[in-house]
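The data below hold one chain only, encoded as structure tokens and taken in the form predicted alone.
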Amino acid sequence: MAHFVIIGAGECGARAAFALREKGFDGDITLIGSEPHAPYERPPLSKVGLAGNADPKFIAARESYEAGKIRLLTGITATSLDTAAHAVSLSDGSQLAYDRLLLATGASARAFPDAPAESPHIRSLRTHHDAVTLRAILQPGKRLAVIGGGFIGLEVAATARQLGADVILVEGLERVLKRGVPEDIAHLIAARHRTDGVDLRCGVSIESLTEQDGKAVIRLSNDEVIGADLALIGIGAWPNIELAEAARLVIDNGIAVDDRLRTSAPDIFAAGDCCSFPLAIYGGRRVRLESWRNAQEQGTLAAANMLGADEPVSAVPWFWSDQYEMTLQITGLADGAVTHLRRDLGEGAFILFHLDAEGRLLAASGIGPGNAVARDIRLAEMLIAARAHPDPAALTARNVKLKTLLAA
């Protein structure tokens, strides 16, 4: 009987395991995770996962794995991979043979250079354990220093302020969300944080990050010293490629896969945050996406292709972030855009459409309260997938429904 092994029990790995069963695979499935928990959702960690004392939001109950005859191994890591022998060695001393293997190893938070390791006062946010540690200082009278003005840092800052903690956020670039978010939207988000009391510092570099007397101590390039009960490092993530690299798989901004999610080794696939892949709708440009929906979609696609479906990656990238009452949604990749058109939706919500020199829609970025932009962003996603060249005047006109552009 065939044995499929999945390394990485996160969103991608768990979705792949269940998708294999849904698609009719009746062989053995082993899902391996290094954390003690069953697979859980990571997006809540910077939001409701910080605000309460709840358990992780599990993707499925353990009983579901048992019912699906999915062998779930938690608290165990894969230590080596022998591509010739089709075998994986595990941290408990055992070895598993596989017929097909999926690497869904995800990514890890980037460490701050020269910062103390394993400090209780200097943390990142990647796991449920990290969220539990952060909860203790998210209360009135405590001070949180956030290093990095990306999605994670800003989401945690918003949650911390809502729980009453004082927050200072330091970003080395001239504005927050510099990578991938339009300036108009970034300025709106920054203003909202300042309105809620976040001490936002942009264009300031950090000379050192240390701990002293039970506090995190941050020294800025202007010699200002900031003390905090905890410093949260949110300066991005690295793909977890160590296992693949040691097995001599091709690496290119992550584990390199083709448009079917196949690696350079026979019978080994990779999906989710850990891999880079060519995206046909952007001319075969190789990208690596760290997003919840991409992990879901690629987990399902990898399962299909492990079973021989031979389906290409075709999904349009999509990201979202909740901060206070606002939701930011972005679909597509705006690199190469030369025209940026605004469509106002009312109640402070708007969408920016990003088109290339030929008028093709490459991406759309929207922000507004709740789900105000969700429907139009979804329609924009469909236009991007269709490689549409919509009428610019129609894109900006509130009385023209985007659905009519799609039909055209």
Ligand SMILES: Cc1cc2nc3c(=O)[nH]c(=O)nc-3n(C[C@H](O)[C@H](O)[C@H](O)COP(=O)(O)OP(=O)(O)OC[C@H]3O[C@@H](n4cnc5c(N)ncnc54)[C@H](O)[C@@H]3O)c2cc1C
The other form holds:
Amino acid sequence: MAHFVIIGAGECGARAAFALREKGFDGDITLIGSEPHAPYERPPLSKVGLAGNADPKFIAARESYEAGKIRLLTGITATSLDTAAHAVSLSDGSQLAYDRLLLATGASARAFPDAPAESPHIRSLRTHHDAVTLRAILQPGKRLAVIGGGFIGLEVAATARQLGADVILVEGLERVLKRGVPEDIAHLIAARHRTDGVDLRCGVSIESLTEQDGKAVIRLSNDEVIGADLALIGIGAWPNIELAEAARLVIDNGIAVDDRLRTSAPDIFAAGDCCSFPLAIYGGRRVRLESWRNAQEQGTLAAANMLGADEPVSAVPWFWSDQYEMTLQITGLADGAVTHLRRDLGEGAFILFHLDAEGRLLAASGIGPGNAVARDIRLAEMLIAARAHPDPAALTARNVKLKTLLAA
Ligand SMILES: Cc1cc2nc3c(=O)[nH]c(=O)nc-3n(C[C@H](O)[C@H](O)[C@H](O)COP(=O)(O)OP(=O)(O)OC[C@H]3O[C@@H](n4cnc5c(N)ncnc54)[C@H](O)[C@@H]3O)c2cc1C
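Just the form predicted alone so far, so send over the form predicted in complex with this ligand.
Okay, now the whole complex, with that chain kicking things off.
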């Protein structure tokens, strides 16, 4: 009987395992994960999950793996990969032979240079375990220092304020969310954080990050010294490529795959945060996405292609972030955009459409309370997928429904 092995029991690996069964695969499936838990959702770790729940939000109940005859190995790491022998070695000393393999190893939080690696006061946030440690200090009378004004840092800052902790956030660049978020939206988010009492400092670099007397100590470039009960490092993530690299798979900003999610080694696929892939709607440009929906969709697509479907990646990138009462949604990739058009949606919500020099819609970014931008972002996504060149006047006119542009 064929044996399909999935390394990485996160969003992507779990979705792939279930998708294999849903698509009729009746061979053996082994899903291997380093973490002690069954696969769980990461987005809640910086949002409500951090505020309330003691357990992670599992992607599926344990019984679902049993029902689907998916052998789930938790707390076990794949330590090496022999592509010629089609075999994987595991941290418990065992070896597994595979017919097809999926690498869904995800990403790890980037460490701050020269900061103590094991300090309880200097942490990053990637796992449920990280979230539990962080949650313990998010209470009145405690001080959190967030290093980096990216999505995770900002979401944690919002959650920390909601739980009553003092928050200072230090960003080295001149504004938060410099990567991928338009200035208007970033300013709005920064203002919201300041209104809620976050001491937000931009354009300040950090000279050193150390631990002293049970505190994190941050020395800024202006010689100011900040003490905090915990410093949360939120300076991005690196793809987990070590296993693939040691097995001599091609690496290019992640495990390089083609548009079918095939790696350079026979019978090995890669998907989710760990891989870079060519995106046809942007001229085959190679990208690596760190996004929940991408991990889900690529898990499902990898499963189909492991079964021989031969389907290309076609999804438009999509990402969301929740901070306070606001939700930000971004679809597409805005690099190369020269025109940015605004459509107001009421209740403080708006969308920016990003167009290239020929008027093609490349991306849309929207922000507003709750779900205010969801429907229009979904329509923008469909316009992007259709490579549409929408009428700029119609994009900005609130009384023109985006749906009509799609029909056009
Ligand atoms: C705090 C936080 C908040 C987020 N919020 C959002 C959000 O609001 N919106 C959004 O779109 N995205 C968000 N994301 C991103 C989203 O969660 C990721 O894109 C998604 O989890 C990627 O899934 P993945 O399966 O590719 O990788 P991961 O979820 O990283 O899973 C990979 C798994 O593989 C395991 N692994 C790695 N190497 C091995 C090995 N050799 N052997 C065995 N196991 C291994 C890892 O331990 C891990 O459990 C957030 C991420 C974090 C951390």
